[in-house]
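What follows is one chain in structure tokens, specifically the form predicted on its own.
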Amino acid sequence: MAVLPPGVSQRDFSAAIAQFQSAVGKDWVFTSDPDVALYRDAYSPAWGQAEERLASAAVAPDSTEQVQQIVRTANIYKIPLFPISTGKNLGYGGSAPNLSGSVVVDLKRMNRILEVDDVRHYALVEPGVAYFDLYRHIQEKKLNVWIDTPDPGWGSVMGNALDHGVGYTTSQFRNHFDAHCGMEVVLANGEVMRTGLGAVPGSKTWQDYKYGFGPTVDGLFAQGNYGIVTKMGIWLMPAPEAYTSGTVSVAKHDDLIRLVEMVNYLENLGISNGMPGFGFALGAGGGRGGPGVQPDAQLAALLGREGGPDIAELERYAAANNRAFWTCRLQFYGPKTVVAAQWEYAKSRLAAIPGSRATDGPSYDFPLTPEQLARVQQVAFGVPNMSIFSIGARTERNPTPSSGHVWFSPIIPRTGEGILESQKVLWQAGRDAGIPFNRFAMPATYYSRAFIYIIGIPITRNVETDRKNRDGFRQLIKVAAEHGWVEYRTAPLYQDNVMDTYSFNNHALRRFCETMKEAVDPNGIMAPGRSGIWSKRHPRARA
């Protein structure tokens, strides 16, 4: 199953493996087929097919110094490396490399929590620290901070931030790369660099101020291939006193435009500071705006109509059945009297939409009791868990679950018009590509200034179906880009396709990145092909 790195002889590969073993110990270099198979993408859309990306070996260092030794050896033998933090990035590539034959640098053993400050509200962690680890540390030390965690909680705090991952609490923390502050990086030549104020020996504010002096280079290592990040600061949320929530519903299809506009105002002003959730109230799932209701026969017929539902008929159905068309759940964290006042103010603003209704939601004082914690969406309260996997589990309603999924996740404007246009266009594009999905799928609001569609394309392990879905995924990327909506994150199999859409001025962005790649990584060893950035040693092969 394992494959040699391209352009590397068996003799040189064996010599490199021996040096990796000398650096980290024989037990932490993996070359057998069963061991290397663990680094396959469990959700690969090309499982067992020629397009699948496979590692040649894996090595698990325990320290920055060991990472340096691995990188120096890779330069000698021209071995391509692919660093992962914990390799749990399912739906976006998992632990598999962009270039088959790469050696995975598995940083799971570098799992030290170096510092947590609950007065200045930050942590300094290594790449192997999972959200579960940091949460347990905070709980055991009884520290007065929360983490912001994504779904699921087994992933790396650092790795999720570096791949522009997101969470669920307040806007300044749920954008995880935005909340990072300061990095230590092993560069492609084996040197160690610290970014921001960490470049000053003895700096007292490395995790407080991210810019430092001169160019800010941290972004080069997010979805990048210029080095291996071995330490990173992350800002934490001060533990709030209380939480409250509420839902606003509107009656008409076009009311979504004013609803989004007003929610944006409330969040950008800091009135509503939790993650809002917009929902299609006539759908069975309801979206992030709250629970929906299983459609009756009449509504099911309207929603299932060939060519798409008629909006006027849906509005008449909603009016006749006293149902809303759209909803939005708002969340507030802070002092008890403040969050109550913020919700009251939000209701007064949203009442300007004719026919809107506001419904009070759950309110809590912290800390939550075990009974309360069992009832809530735990990630919204900084508690990591694995419940997200229940979505694809085998149930009575889903007796034949897929073998995973790959996420299609374009960024769209944070407007009601943006939702309505993208719903229509992407639904039709999905039908044309043979990948049907919900006509009224709602975008996620992890970012406070843009929406993300998170649509799962199933993995079946059927060769023809997965090939069709791969072709369809690439078509979705193209159609979305033609409308100005582009992916912010994708699996290795599609990263060249996505980077192709960033084509302003004859792909000036990619040309700049690849020029820099040649300068800092002339041997092309650092994650070749990551984000569509290749080198002369490993030129881009278009899919």
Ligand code: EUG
The other form holds:
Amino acid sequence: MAVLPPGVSQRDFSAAIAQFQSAVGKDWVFTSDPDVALYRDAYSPAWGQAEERLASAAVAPDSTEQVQQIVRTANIYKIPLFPISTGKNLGYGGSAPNLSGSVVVDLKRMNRILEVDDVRHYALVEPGVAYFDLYRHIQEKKLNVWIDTPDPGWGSVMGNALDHGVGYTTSQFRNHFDAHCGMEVVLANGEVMRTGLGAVPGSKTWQDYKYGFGPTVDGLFAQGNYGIVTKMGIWLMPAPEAYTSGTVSVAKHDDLIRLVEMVNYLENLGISNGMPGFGFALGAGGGRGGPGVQPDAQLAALLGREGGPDIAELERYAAANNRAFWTCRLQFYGPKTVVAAQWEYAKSRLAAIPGSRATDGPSYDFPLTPEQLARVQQVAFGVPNMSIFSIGARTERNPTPSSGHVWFSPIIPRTGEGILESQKVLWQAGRDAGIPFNRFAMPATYYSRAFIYIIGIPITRNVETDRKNRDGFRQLIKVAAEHGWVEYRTAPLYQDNVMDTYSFNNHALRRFCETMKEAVDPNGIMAPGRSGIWSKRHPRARA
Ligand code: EUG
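Next block, the form predicted in complex with this ligand, ref. the form predicted on its own:
Below is the whole assembly, all chains and molecules, this chain first.
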């Protein structure tokens, strides 16, 4: 089944493999079908189909020098590489490349935690360091810092930041790329570069000051294909003393507009520093906004109404049943007296919305007791775990789970109007695309300045259904973009489609990226096609 890289002879491929073997040792070059199959995207929207992107082989270096040797060999034999860190990224492509035939550069062995400083609050890590690893290291050494972890704790601290991933604690840490500080990169020509103050030999502040001097180039290596990042600094949160939380609910559909305005004020001023969670109070799930309630027969009928629910009817139902329409849960981290005062202040502001109600939520002193830790949403307290996978698991209520999902994740404005309009438009677009989803899907607040929907589009491994869903997904991307809502991240299969929507001035952004691509990677060996950035050697396939 081995797919060769396009335009590479079996002879050159074998010669490259032999050089990879001499660089990293025979045990760390994978060419057998069962080994290479491990790099397939388990959530591929095109599993087993011609469109599925497959690696030809994988190589796992243990050092920056070995990465350099791999890159030099790739340039000699024109072998496309696809670097991964821990290679999870489920829902966004897993560890499979954009271009079939690429050799995966698997950085999992480079898992050294080079430094954790709990006075200046940062870590310096290699690509293979997972959230579990960094957390364990900090616990064992009893360091006074928290990490910020996304839902699955097995992911790479560096890889997640480089794909613009996010977590759950305070705003400046849950935006993982924002929290990075300083990189070491093996460029496409095999040279090693350090960004920011790492470019100054003997600099004492590589992990303390991001910009250095001149252009800040770090962004090129996030969702990019200009090099392989081999070290990255990440800012950590000083362990806080306490936590409090509370929920505010509002009674009317349009109250969402003021609710969002006020939460924006509180968050952008730093009063509410944790991740807010907006919820549709009449929904079954409740989202991150609070506990949901299973709808009674009357509400189920209103929500299931042909042509979509009628807002006035829902408002009447809510009023008659003493139920709220929307909720927002706020979270606060810091000194005990301060978080209490912050929540008090938040309540006083939010009380200005007629009919709003505030409820105190759980408060904790840190460290949490084991009993507390077992009850809470652990990622909100910087504790990595894998419990998120229960959402897709086979249960009594979900007897026929999907085989995975790809995330449809458009960014929308952080306003109530933005939610209300996009809920309606995207719901209709989902139905038109044959991938229906919740009429009151709530966007999340991972990024403090924008909303983002996180909608899982199922993978079924049924050939026809998956094909229909691929078409539907592409349609959703388009309809969203026509309304000004765009994807922040997507699986390789859809990266050209998403980049197509970033089209201002005849695709000036992509043209700039591809001009740089030719300059720094003239052989086009580095992750061809990543984020829709191709090159002369590997032009975009015409569909
Ligand atoms: C999640 C969060 C994301 C994402 C995909 C999934 C969380 C799922 C905004 O970041 O892109 C529970």
